[in-house]
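Given as structure tokens, the chain that follows is alone and in the form predicted on its own.
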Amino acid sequence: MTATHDSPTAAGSGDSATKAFRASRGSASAGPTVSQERVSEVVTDLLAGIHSTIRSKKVTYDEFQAAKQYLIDVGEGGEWPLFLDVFVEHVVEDVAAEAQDGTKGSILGPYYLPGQVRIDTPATLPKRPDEQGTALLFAGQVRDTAGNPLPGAELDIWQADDEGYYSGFAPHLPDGNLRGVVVADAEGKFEIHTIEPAAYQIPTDGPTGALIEAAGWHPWRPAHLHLMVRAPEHRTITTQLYFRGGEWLDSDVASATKSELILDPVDNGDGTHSVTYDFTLEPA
């Protein structure tokens, strides 16, 4: 990020998107009912993991009362959509896609909001008068697994701006910046007009970040288009899409790049440039 602006603080994002968390998953007995069995199951084995842990690296009581105080942090500072959407989510993702068919998915990240504006194709995501940014057009089809195009096909869409941030989570931008969901045409077929995001560091002022600078990691994540694609009576893809030739491409923080989900942005010799992805969704 550069430093045209305060960045936003861990703090005010992970409020962010705590807040944003809590209204996607609705009242507390949204779901599906897990039984104490598989409770039982999950939860013995994570604590043996914890266990076997401090067993062979000889943690310390001094380590244990730190890491206690480092959760305490993490809660109160509402950083725990960031914390688990970085070091967690792109392993429940991983076993996820061990039974799905279709466009490979990817992490959703804490930077999601619903109910955006309904554009249809050909679309340009809401931007400032002044957006800065390489153009960018995005086009494609979205198609079931027999080929057949889907008609009316949505594409809910987020990014990051030129600096790598989010409205929503950056008080400097509007409301519905960089974010709509796109209506495909009869034939699957979708345009998207919007900007080539930047890389960005993860807030770093807060827990999570602490932890990263501990570690001796460093805090950055590619540049990428959030999208979650879906179609009536078929599963919704939930995904991020790169740039060949990106940085951090083979670090990302939240270790959730996928070589099937990289771009290969074409330099239109005007100064913008256009990519294409087809989408795949199998049955629900």
Second form
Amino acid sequence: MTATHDSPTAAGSGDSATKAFRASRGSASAGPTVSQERVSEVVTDLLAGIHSTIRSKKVTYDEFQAAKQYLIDVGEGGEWPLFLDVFVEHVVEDVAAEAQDGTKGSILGPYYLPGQVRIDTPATLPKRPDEQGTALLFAGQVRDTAGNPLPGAELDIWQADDEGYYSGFAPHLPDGNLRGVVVADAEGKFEIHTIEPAAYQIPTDGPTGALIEAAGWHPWRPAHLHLMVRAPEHRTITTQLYFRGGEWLDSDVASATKSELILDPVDNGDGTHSVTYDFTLEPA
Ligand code: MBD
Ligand code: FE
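To test you: the structure above is the form predicted on its own. What is the structure of the form predicted in complex with 3-methylcatechol?
Now the complete complex, all chains and molecules, led by this one.
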């Protein structure tokens, strides 16, 4: 892996993630209606967890002030989306999954960007002329929970490149690189030509990376494809697909792997890979 560009900084991608998040909220950021009762019950329990940790770990004033400084730094670095999606979202997703049938979901993460180019199947994701990485043909079918094909299905896909960077967040990449909304055929079938992503490393120069280092953890997510799979009248599934044998599968810093979501690509004999994966959506 040779970097022919300056490494994107944590501040750059963290800040973009915060902007992307604000944009995704739209007018909702004006204040969704949550009852006083709900606010009180959730926040009381959350604070009780913090209080309990302070008591059981005998947290000192020095540590308390360091924590305050740290939280300020995460906000100023624009890294709240990164921090929360890495350390918290997987539990929110677990709870959501209790009421979900069909293909297993996984976390959205901080790097989704809406409004990407729509491409009919068979589709090649937008990529640079010299895009590095193992060519991958990813094919399959979208069906409902009764096994019927879903015409009009769309696969909104985004992924890191062969160096683990996402377009829209790493400034050296063209907008829209390795992102697209693939429109399946009348039988819900799709074929997507792309490359295998590299594993993703949390930027080590920002506050999230600083915590990981201070705690002696590792900053890696296993290589993954992100997908939102949609079909009319069906519940959209947000998920990620991983690669059999990939590094960090058993120790994802974001705790977002599931055994049902691991792809097993075959080598086509010419260095390119192919894999199939079918999606099942439940009625909306
Ligand atoms: C990622 O690429 C990602 O998918 C998540 C969930 C968090 C940080 C980076
Ligand atoms: Fe990701």
